[in-house]
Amino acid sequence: MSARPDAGHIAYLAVNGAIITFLLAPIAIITVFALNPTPYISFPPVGISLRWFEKFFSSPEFMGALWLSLQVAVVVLVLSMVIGGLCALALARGNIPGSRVLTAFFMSPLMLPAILTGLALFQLYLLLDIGRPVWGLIMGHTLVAVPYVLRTTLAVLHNFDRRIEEAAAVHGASPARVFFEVTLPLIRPGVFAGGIFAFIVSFDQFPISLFLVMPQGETLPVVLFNYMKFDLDGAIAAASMVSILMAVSVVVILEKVIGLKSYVKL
């Protein structure tokens, strides 16, 4: 005999559904939006044509921004990294006085509304007389991103066995070898999954780069905003879906590097 479906089982699988509808319906809708050949949304959808791809990447302006946006994610990701891993390794091992705070302090970033830290960027570079280089806006990005390397690997190492570690170095292995060939592969999962965040954080980072960027060298969230003053057609869904697929192209290149399963960890 089969037992009854639980009512709360049943609900819980409801709200689950309505969430990842809610949340997907936008992806939706922008795809539909990027393949309709008319210049405004229609449903039922009256074709499918890539018109709108071929503008967006026939375009010079479109191009330059997506190619400065990704390089500038790129450069993002590898300093985020960096930075969030060796900031994690010292906050929960450097046995710092009043590590809870510079942890507050390094997370603090993420509270802040991104225009804020856009603006007061903007005036301090301005205050500095440096006008506003590439480099400047890449350290605006990876202020922003550097929490969330910071908070991932710290969850690898707050379960982290140090036994191990100790174990490799009794055997007679250096500080230096116990950290690339132990403590590095361990906490890599952490790390990468904070590199994620990081790059998509950057390639869709608008408040800052608002502030940041040199007219004719503005990143892609900047073009697709100014181009939406003048014009609203499928080239800003056919944009949306590349930056989309970006992300998604990150996450699976990692998962090729490291595997997915990893994340399942943190």
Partner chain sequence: MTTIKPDRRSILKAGAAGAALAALGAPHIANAQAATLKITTWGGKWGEIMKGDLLPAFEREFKCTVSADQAFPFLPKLQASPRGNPIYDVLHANSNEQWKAVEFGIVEPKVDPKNVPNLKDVYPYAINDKIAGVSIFTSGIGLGYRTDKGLGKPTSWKDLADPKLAGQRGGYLIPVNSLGQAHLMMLGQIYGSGMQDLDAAYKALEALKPIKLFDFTGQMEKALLSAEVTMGVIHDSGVYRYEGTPEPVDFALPSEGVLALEQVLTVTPGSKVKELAYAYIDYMLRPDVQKKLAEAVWYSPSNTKVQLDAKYDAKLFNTPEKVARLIQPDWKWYNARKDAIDLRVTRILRG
Given for the second form:
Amino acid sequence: MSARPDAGHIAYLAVNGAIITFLLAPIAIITVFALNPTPYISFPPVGISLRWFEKFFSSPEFMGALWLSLQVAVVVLVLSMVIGGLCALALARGNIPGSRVLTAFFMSPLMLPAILTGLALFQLYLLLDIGRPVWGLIMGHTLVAVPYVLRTTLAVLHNFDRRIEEAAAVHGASPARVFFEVTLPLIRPGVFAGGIFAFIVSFDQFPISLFLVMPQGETLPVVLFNYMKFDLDGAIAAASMVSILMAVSVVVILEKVIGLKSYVKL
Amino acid sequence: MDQSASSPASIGLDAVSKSYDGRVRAVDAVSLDVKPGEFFSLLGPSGCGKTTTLRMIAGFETVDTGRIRVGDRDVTDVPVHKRDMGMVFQSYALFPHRTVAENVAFGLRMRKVPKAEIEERVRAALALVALTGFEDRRPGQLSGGQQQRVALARAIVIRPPVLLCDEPLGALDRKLRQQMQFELKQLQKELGVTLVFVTHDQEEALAMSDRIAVMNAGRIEQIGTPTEIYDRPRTRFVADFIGEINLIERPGGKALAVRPEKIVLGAPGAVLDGTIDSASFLGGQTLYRVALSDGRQMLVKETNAGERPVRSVGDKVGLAWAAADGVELEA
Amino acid sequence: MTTIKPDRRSILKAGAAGAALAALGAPHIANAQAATLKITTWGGKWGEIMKGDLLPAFEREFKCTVSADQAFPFLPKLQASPRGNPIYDVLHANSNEQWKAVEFGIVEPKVDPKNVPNLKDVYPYAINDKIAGVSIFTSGIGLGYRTDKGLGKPTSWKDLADPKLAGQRGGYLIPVNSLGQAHLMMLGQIYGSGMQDLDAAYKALEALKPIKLFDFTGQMEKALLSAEVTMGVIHDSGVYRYEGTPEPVDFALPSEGVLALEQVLTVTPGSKVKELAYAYIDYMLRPDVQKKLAEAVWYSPSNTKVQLDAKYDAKLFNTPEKVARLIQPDWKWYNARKDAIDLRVTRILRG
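What about the form predicted in complex with the partner chain, after the form predicted on its own?
Shown next: the complete complex, the earlier chain at its head.
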């Protein structure tokens, strides 16, 4: 009998190992591809070179797209935190009739295939004859990013002890001060956690961008997709590596600067 | 201690009512007067309206009808943050993102007290609750008892004329609770603050209060000192809610109430006769259940004196009490 | 081109997010004065030449700006835009897509030689009734193969069925790739009664299994380079571009004929700058423009007057005799049956 927990433990480790391998294997392959000097994936790798990174970083096309993607993602991050945070507060606190229906409504961009959202926005913009301005792209991204912030903020608000706000009020804080001194700092981990999702959703956004980008104003995923049709080489892998590192560093920076550790007991 | 600088205020509630759903009255025409510096408890089972009453005094809930007065000021329509009160919550409600010192300083900061003075007063308040040295900790790093002391310091540091406590000791274990009861009472005496204390624990209310209002179903059943409430309950509800009591039904729906410890056991042939059904040894006392000949049961508490042995089950006894110890209930 | 540039520059300069937002709204009105020609074009090396050289020269000559969209998918975007104010003036696409566009009524089926004088110099295949619009270039679809695997140079489409190539041959996901679709029709031609003999084609396709399938020709290229595939269906330009590199790959023209993969331009009926659109097509047919692109990406030029350098002259389809080897699929016929074919081939290739 004493062998049983061991066998269970081994199975447990094996399953976890398999899951981690499954999650990380694509990244490992991308890494090999990015560092391999040949313009195709060869296994085993024939050497290590940074030529694809060089190509990526020296291409004005890629760099422009990377910059645009970053800037759009930052604006989307800010917008979706403000909109998502305020929506969550209104839905959780506002005593709004039908707030459940409204919550579902605000979450609905997640239910819809993003490609439809992209196409619909594209047609709307064309019908309104406003072209495809970058703010239109940002709006599209924000639309699908807000639900993430909404969800994480609602989760924090759900576990929020409102007595803490009452304690602030009774000891002399006006409603505005209660918000800034207590409510905001306490929901901040939720808002920022959602913000990280929003950033990544925007930075990696493809289906919506596909329709909404302007010629010469294409985001990185769109440029990569189109590049792949004509030149499938290691620059794609290098670009993917850079994207992954970018996303990871955003998470790390936000964690360090703002601190995602929740004060709220969840 | 200069915490006592502000003078305690009286509190008056005049026929205050509150309904959440427009039908059931959570608080039904409650009137009471709390004297300056008094330790006043609102006591009752959950749902009796005591917490709602406290929340209306604090300003978290609006009143439907009636007025609330603090000192000479009608605060009925004054928003929470302008009522100038201190409050301690059952869940402590400390600001988890701030240090102990910042928590305590909060009310002072809101009142725009100069920095140096804030520092001084926070130090004094923490000393008062024996938490010197904990200034830089976060609430999450403290025990429940310590957190409640911080909450207390945060409330008293502003020298409020009125301190409200919503079951502040409810989350603490029994031993800690008894100690905190004592400390809170001491502190209240020291500061001379008017304190309104909500509790469902009758022992706690009896031990700490100057006066108690016993509430039931949104109404006040009786207001009085602990002794009055205990010795001379006015209604069945109060008699039953506070401690153990024997009710002897009288014709006309009235009843006579006698506390178990007021009953003297003797030889059969007294006011009532019965047989001992069970005996529970409580240390200093023994609690007997006595079955009367007509089937009713009476509780009797007898102090254990060295020379008298504990009575045995099945012993025949007679029950008697002084006329003054029998309370005629009004309802 | 230059219409858009200020956009990006302003974004790049505006560091703060808010500033970026504010700056992005304006530029659309800013250049409304100069006529703008909206086109689609390819990326890659082709795109580099276009954006780096040919389009700026066109803008200078015709005093206009060109907005060139390289982001697929072109057809859905054009389809979703209002007919009276289409998102493109000139659509550059492969032949089969152009036929789809004609069917939707979102491009003009023919280009009038009156508007495009250079049409008088093109090979007939570029404007015949197998083509909607004008084909400015073509590639030849044949067999790409590795020279280091002991294979002889393939001579027939049938060589792809060699049992030795099991699992080593490459094809396409037919529903999404026009090379795959053209190859399917070719199978009908070789194993059956003609390009429209689908039953023979299905049978032949079945016999090619196991076969590696790709979405894009670029993937086929890399699969050949990495030896994942020993022989595969591919266009000549996808192999010739490694000419002069040590890569052991070559291209074979099957004796039964080479499938044409045309680069076709059409004009949208709702275009507000039609003259400019025709001028652009005419410009793309100029011998010097054709030469530049042909030699950059190994596409065979449509204009008979183009003089290619010897290296290109040897391989590209630039004489009446060589052009005669090109087989042009009937895309109108194919597109009309596409859904049924897609279903069938998906079943064949999955099973």
